[in-house]
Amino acid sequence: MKSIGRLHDLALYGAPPAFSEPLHVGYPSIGNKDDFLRRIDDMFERRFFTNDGPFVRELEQRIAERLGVKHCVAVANGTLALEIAIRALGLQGEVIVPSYTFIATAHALWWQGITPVFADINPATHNLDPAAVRRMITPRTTGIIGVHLWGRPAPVRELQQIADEHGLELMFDAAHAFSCSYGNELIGRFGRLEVFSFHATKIFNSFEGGAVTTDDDELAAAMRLMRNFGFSGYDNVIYPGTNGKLTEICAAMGLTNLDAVDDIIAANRSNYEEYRAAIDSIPGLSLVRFDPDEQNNYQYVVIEVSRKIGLSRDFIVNALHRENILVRRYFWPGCHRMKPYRDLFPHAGLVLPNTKEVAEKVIVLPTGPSLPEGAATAISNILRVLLSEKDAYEIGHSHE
């Protein structure tokens, strides 16, 4: 790694980037490769590759036990998990969701003819604001989807109270929240059900995959039907289902990573603490904190850029990219400002001021077990130099 004591000199004179290899957000974490390969050998010996195989059943059981929930229904990916969950709940009409989330949360509704109604977030938590949810309820509203953003729990109690008052279904998108807690209880059994993603970028991954967890026996049975074309036993289709099955090779990866997930979380926490110690002293930047009384997986290291520093968030992102630090702008610009929903709901932004503000100041930093030792401090120092020498750095790239 190059010296970052005078970042603006490196930029002005065209020196190599600060890091020789790119540092990524969401770089896949893996468990023990030999354990995974042993499971693959077992899979080939059995010649059982899909259709609710033994690895899938073991994965479901272990996840359910870990989260303290009765049922885990594993499926091919997190988006399918959302779609199956929405259908199992019988949602229709309008469903309230945050705009500040991954686009799949809204798409899973729209694909089933349901209108996503975007409610604003609390700028302090980045999660749904219960007061904003109340304002968006109409006679057509049938449900609420809360999102546990960054693994920090949504306002579960307040959203449940709203759902109960208005006779609405409540579910949660827990794609960020594997092994995170709310009220010292692991996320997975709140609302009627919760949806997880096991995509390669997640803290716990199965290459590609997802799951729905619930304590409701009927919902679990319905979702198991849906993921396998509606088959109930051999040659007996009783529901118009889909193909949502998780393969055995993905489940094998999931089991391998489940063995390692606590070590991955520990590495993430160490990186987070290293970032926190350095970023706390940089004026104009603030680190999104995790509640010390709750459990978190520390997968997302998120900073907010103050408007007062005189540099835009996007300028900082581009400057870091030049140094091979591939930070991200999650979830810019918000679902309501992406083309499908911008065209459908052109005035949605009038009731989403906090969403716009947060989306334009957030940067997500690289972390994970693959982050080189000391990299979190080095990245923080680069940010410090960039902000203190912003005029020189900007001049160095003014003609690109």
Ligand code: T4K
The other form holds:
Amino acid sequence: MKSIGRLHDLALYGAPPAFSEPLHVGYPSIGNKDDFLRRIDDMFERRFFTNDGPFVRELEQRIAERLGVKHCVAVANGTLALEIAIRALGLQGEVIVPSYTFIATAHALWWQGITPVFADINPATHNLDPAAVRRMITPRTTGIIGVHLWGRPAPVRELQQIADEHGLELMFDAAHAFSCSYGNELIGRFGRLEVFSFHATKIFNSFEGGAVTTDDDELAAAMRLMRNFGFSGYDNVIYPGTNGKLTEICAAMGLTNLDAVDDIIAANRSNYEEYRAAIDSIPGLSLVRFDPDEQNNYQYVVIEVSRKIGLSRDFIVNALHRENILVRRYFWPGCHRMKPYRDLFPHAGLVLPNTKEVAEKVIVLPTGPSLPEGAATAISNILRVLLSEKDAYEIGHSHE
Ligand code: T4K
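Given the form predicted on its own, state the structure of the form predicted together with the named molecule.
Let us now look at the entire complex, which starts with that chain.
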């Protein structure tokens, strides 16, 4: 990594990139590799590779204990976990979701013939705005899916109140929220159920994987059947089902990362604090904050670029990419502006002004335990140079 002092030191001006290797937003954590390999040896010894194997059971038990929830049903990935959860709740017709989320939240509904109805977010929290949710309820609405975006809890209490008033099911997409809390209680027990992703890019990963957590015995039993084609013992199918089984090799990775997850969170927190110290003094940028009274996993370092600075968010993204800093524009442009949903609801944007505004100003920065020492400060300094010498650009040219 080289130190950047002036605009002409940037790759934008023909200098070599600031980082010789790309820095990713979702660079996976791997825990202790030797422990993982020992588990793989055990797995080969047992010749038990999938279908409710010992590693899957151990992982489910440890996650349930950690989150203080009765059941953890491990699934092959977070998207299938959402699909199974939605089916277990019997959702149909219309379900209210944010548009400002990863596309899987909407796809998990539409894939099953359920219409995702997009409600706007609160621009201060990036999470569903309860008043907007109320406005989207129709006689066809059967449920609400809140998303704990960036691990910041959705407005659980307010959404539960709406669900209770209207007889709707409430579930949460907790893909970002492993080890995060709401009201000082770990996320995993809110609504009827909550869904996690253990994708490679997540703070806690099992290569691919996911889980549904719930205190409801019947729901848990139904989801266990559904993830294995509905089989109840040999030759006996009692439920429609799919293949949502988590493999043993993925569970072995999950167990290995679970041993390390608190260290991973601590490393991410330290990166976050390093970014904060530098970014707080850059006019025009603001770092998304986490409630000091709640737990967060610091997986996502999110900044908002003020419209007033005269440089577009996308210009900044491209400039950082040239420096090998592979920031992301999550979750631009919002699900409702992605083709499948734009075709369905061409006018959805009329009721989603906050979604549009937030989606157009967010940049997610690289973090994770393998972020090189000092990289958070160096990245912030590049941002500082870009913004402070912005007058050196032709503003018209810079709006890409
Ligand atoms: N709900 C929400 C709110 C979600 O955010 C997600 C997933 C889901 C549901 C669904 O859960 P899963 O079915 O995925 O379990 C990524 C992930 O694919 C996705 O899991 C995640 N959210 C989403 C926020 O981000 P992409 O398209 O950005 O991923 P990708 O493959 O481009 O990876 C991001 C960066 O990480 C790349 O720059 C490269 C780096 N990377 C990635 C992988 C996979 C690595 O360095 N190594 C790797 O192995 O969607």
